[in-house]
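First, one chain by itself: the form predicted alone, in structure tokens.
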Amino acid sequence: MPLSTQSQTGGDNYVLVASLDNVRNLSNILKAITFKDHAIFNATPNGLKVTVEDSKCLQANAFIQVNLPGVYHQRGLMATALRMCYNGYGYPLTLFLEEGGVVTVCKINTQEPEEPIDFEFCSTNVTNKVILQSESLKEAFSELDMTSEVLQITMSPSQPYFRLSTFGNSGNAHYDYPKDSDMMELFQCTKTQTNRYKMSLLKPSTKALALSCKVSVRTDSRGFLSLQYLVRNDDGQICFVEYYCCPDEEVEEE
């Protein structure tokens, strides 16, 4: 997706114009944050950050790579290509949507945007990171009891390592880790951190878990948890969505 800072055809002064061959791939993106009706798009050179927010307690953000100047990328005969233009504060910002010859013109009204929740995540503050296979972490959820209010997550140097706990109305239920697991790709954890995160905030998350090969399970010195969900799109292009969330509560260790 190609970004430039003016417009090199026609009359019209764009301060945005973003283009991407399969309309597709931004679609199922936005679909994985979609659980609020207003968005904030934040363009760079290097591609957009799409930001979605949930009571000042979850932060989604989708992160849209470009692609690299000058490299050719093919369109499949059914794809929608997208042309995105804004013309700057105040004005709508377009979307040109062109398959078989066709071109959709949709104007969507922008809004003054609020500055978004700085949720202090920092790489300096994380304690505990793991690294898995996002199929262990969909099969794990297939098996925990998803009534439950609270998801508790407990990463430990040791014993077990890595545990995600429910208490719905089954009874209680753990799905644990190993260190050494085939799932595992990284496992960094420098002290024992049990917390606890409400069901309703992360269940948004599993839309990109559903889309993702691979995801990112971070804790801070807070318990703040990050979820950052790796995403290969068809044309094998990489995006990232990130999920931030407030703990519930922490768990005393007995």
Given for the second form:
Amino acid sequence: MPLSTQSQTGGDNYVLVASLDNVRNLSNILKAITFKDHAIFNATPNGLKVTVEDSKCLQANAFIQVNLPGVYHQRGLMATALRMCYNGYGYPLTLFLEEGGVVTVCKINTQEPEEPIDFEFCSTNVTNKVILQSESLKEAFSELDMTSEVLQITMSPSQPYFRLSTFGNSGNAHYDYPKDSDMMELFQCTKTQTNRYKMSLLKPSTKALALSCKVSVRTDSRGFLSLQYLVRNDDGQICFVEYYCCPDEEVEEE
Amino acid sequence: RPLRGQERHACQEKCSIIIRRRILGLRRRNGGKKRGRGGLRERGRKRANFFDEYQLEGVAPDANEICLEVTPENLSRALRTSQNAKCVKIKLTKKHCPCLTLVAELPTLSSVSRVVTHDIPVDVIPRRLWHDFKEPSMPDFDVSIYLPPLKTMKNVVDRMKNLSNFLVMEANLNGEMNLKIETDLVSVTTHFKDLGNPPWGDDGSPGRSQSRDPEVMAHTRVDIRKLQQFLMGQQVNPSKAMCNIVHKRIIHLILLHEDVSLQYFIPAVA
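Now that you have shown the form predicted alone, what about the form predicted in complex with the partner chain?
Next comes the full complex, and the chain you just saw is listed first.
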């Protein structure tokens, strides 16, 4: 980005100050997970994590990491710079946006955060994992039959390897990605799994997909889904967006 | 030179045209008849420079004016077709009803011009109602300030409109202006600096501006949509744009472009 943070600044008594040369990248990432009215902002020494949840079944997280100091990026002519400040509990989140000498100050009232759901998705429990170039999935996602209530994901060490399926009014559709395809960067499937996820929950992930260059798709033994998107912005900085989703129903494993 | 369609943004509501000896005024009142309601005002000054020919025979020798009401859309449509005209004549005529007849001579490939005539129906406003159409006088303002680039202002106001229906405009004699909105969830303030304040002198500036503390802001809360409407006029490309604020009462916006001034009064809301 680069995003720089300080845990405390002198006179202002802020507990968080974050600065960005160009707010556009942050804005794009946040738009990618804005499918609900509320988000949880979590600031750590490593960076910002923004969480949005839907009906206790879906969770989206955007990670904006801190960059090492000393890296200077030339601001574009029409770039908007951002300074985000927070005084602590009870204070609003204050954004200072500057563009062409004009400063806009936004104070956003904060609320009691709810504890984000812990999906207990850990890498040791991962059954199947693929990493794809986003290009290949973008096409499929843009064509997804929205009359289908679910998106079915099949992952298997054997045919069809990686398959997306929909069951809509016009019929069933399958998108197959063979394990030796150019688009497939990593293929680690240990057992055949078929899981269904509510289309309405996954559809918002299309925005994150659009920004990304790579996607990792993982399922664990419970059928929980983890989608991780690698977003590289114009400055070459890297951010992550991830989605966790509960399976819609049990499907007999073939 | 053909009259340009500045009245275009007066939309569907009726627009009144007041033709006087020196001034051609187009005016739209926003709804009610009372003075002081928000409205779009346009005025042509120094008509000698604007028009090649100007003949007027008013209602009476002591009231050398004509007051007409017209649907702006009709007028702007006619003007649009005359944009490339060599010459345009506007006459008040009587066809099946009183009309503004617009005769445009359009260029063709041959030596013979093509003439297009538009008859725009108008209502003649009788003299007894003229007080309703009286031009509001320049208010006794607290602060006068040049506006920031209208395009920038429009961007800011358009985005603020997403968050709130009401906006506070405040400015001081130090060339500073703030646009503010506030809701339960968020407050947003955009700060403009170094805008400059118009040097009102003997023109009739209120005496109080001389002794006013330059840091103190005069502010007025208005319906954001009315401000948005005014900002659509930025396409006129004014040479000067300024704003007079009467604290908690009214915002008076003025665009100047050559011979034409566009004035907009936005009253305060509670």
